[in-house]
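The data below hold one chain only, encoded as structure tokens and taken in the form predicted alone.
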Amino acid sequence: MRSAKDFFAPLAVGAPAPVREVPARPSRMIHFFDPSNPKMAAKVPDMVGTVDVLLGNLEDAVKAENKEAARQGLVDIARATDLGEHTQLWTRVNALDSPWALDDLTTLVTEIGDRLDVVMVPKVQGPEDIHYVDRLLAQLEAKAGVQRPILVHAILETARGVANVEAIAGASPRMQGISLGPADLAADRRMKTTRVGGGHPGYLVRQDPVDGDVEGARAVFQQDLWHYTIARMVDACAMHGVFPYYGPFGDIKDVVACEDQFRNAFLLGCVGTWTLHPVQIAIAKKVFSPSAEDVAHARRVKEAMGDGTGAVMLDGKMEDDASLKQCLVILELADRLSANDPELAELYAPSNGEAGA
């Protein structure tokens, strides 16, 4: 048994000390690009500052014959691009059971480890996968002289991974977060949907018959296929102090349903999502940033609650210490986003007559 005192000790001699708290950097949109695609690679410098995270994808959507080109392309991009203060660089490496994963990690950490913030690991089955990556990253960081630990992000894409999500979230101090991978998860569960994320018109509940008339018109309400999984993932992440994310929404044209799915995830506790096309970036920024109205209300509750105990009536509604805790979540997020975004800072600023935060 490993002593709890050793949990924050480096796993390799010379590796940086593990983090004790995951940095709460804005990551509303994790924007995927293919480093082996010259057109996509050329657009990367212009996207710096417009997205919270740029992710060089080495796994799905990259053909086998392009794997090495994608890996080298990401190295070249990382070396040539000034990411500034507000855009992170992540990568999704190939699955651990693939012939490319070891070379992905070895190359990226030793060549651009000082530029890489997070490694996203696909198809994580259990904590043993995170333990393997954790130890390997420490060895490579020590070899390359990397001064800060590279964090790890897991994707839930299998039934076993969902069953082990709590253990995955707490497997290493490196754990930054977890994303839902709906397409692979649907296949592994043998779900009968061919969509990449989002809902399905066949997953519904129907209003009971009116006066026993089973032939009469009845309202139909479409349900969310992913509600259970997202909620369980959010709980596991909250328990271990890491961040939950919605994954891909594959129907690029359906921006309305995309916004709905993103908002469902945001309301349940997710801090961000993947964006696969530039049109989804603005949606993610809108959804995963609290509204000015919510921030103003949260600020009013905080001011009215004083020392945070007891209860007050505000606009005909009772607000108490639990209400204040909810409001502080909104205010903390607004403060974090405002620090990086002048437009949001102006949007969230107290209006005339409104109490300050």
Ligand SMILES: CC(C)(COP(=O)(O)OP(=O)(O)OC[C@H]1O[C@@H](n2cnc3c(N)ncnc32)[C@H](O)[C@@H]1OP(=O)(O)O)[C@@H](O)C(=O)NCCC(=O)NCCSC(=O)C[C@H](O)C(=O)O
Given for the second form:
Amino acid sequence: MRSAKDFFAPLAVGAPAPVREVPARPSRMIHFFDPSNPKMAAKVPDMVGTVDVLLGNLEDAVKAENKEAARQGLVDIARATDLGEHTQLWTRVNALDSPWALDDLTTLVTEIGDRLDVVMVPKVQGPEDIHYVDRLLAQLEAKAGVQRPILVHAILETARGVANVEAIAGASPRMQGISLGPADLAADRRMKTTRVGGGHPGYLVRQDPVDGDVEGARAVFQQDLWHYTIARMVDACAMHGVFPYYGPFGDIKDVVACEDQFRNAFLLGCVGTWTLHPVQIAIAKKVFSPSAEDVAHARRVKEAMGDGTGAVMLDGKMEDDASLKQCLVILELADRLSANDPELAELYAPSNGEAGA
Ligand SMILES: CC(C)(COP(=O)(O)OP(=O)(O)OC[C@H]1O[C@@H](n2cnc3c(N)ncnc32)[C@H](O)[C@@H]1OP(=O)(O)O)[C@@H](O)C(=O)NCCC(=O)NCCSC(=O)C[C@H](O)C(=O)O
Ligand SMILES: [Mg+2]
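Follow the form predicted alone with the form predicted together with the ligand, if you could.
Every component of the complex follows; first up is the chain already shown.
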């Protein structure tokens, strides 16, 4: 076991010092693109500034024969693209047991390590996977002279990963966050779904029979297949000061259910989601930015609560220290997003007569 005193020491001579706090940069949408797909790659420069994160995907959804082209494509894009102040560059490398992961990490850190913010690691099984990546990144950073540590993001997509989620979240100061990977997780758990994320019409609760008539009409309520896993992931992330994310929603045409799935994740504590197609970007932005109404309400509660202690009545509802703390989460998020986005700053600005944040 590593001593707590060693936790913030670099894992290789010459590697940058680990971060003590994960930078809270907006990451409402982690936009996936395949760097080996010329049409997608061509769209990347115009997406800068419109998405919080651009992620060059090297893993699943990239054909085996294109793995090397995707890796090199990402290097070329990172070198040629000015990402500005507000768009981060992430990658998803191939799984650690694949023939490509070592070359992915070695090439990316040595070639574009100074431009890469986060490495997403798929199919993480336990803290040992993070320890491996942690040490390797330190060695490569030292070799390449990278000045700031590259952070690590784990995808929760195996039953063992879910069972170890707390240990994964706390495995390294590099841990930036965790995403749900519902498609691989469903397969690993031997669930009987055949989809990439979202609900299933067969997973439901039915109203009791009326007057014992089991054949009569009854309401059915579709249930959320992912509630348990997302809630567990959110707790593990909050416990360790890292960020939780929903993952992919594969039914690109069903923008309504996509928005619902994203909003469930937002309400449960996730800070963002993956976007697989341009149409999902605006949905993620809408859902993971608090509404103007929520911000205005949070400000009213803060104003009404004065020094932050005691209880008050506002619009017929009791507000106290704990509801104030929830409101402060909303206000902090609104402030952070406003700092990067003049449109949101205007949307959230207190109207005449309203108290400021
Ligand atoms: C889902 C797609 C295959 C759809 O692609 P396509 O059929 O080309 O869609 P459109 O014709 O509607 O596209 C319109 C134009 O937009 C471009 N496009 C499409 N997607 C993107 C994108 N992500 N980024 C940038 N540009 C994009 C198209 O090229 C069209 O361009 P043009 O013809 O010039 O107008 C496709 O969207 C796609 O492959 N998306 C990414 C999929 C992906 O990354 N999958 C992996 C993540 S999910 C996963 O791995 C599961 C997870 O791990 C788990 O276990 O749960
Ligand atoms: Mg997967």
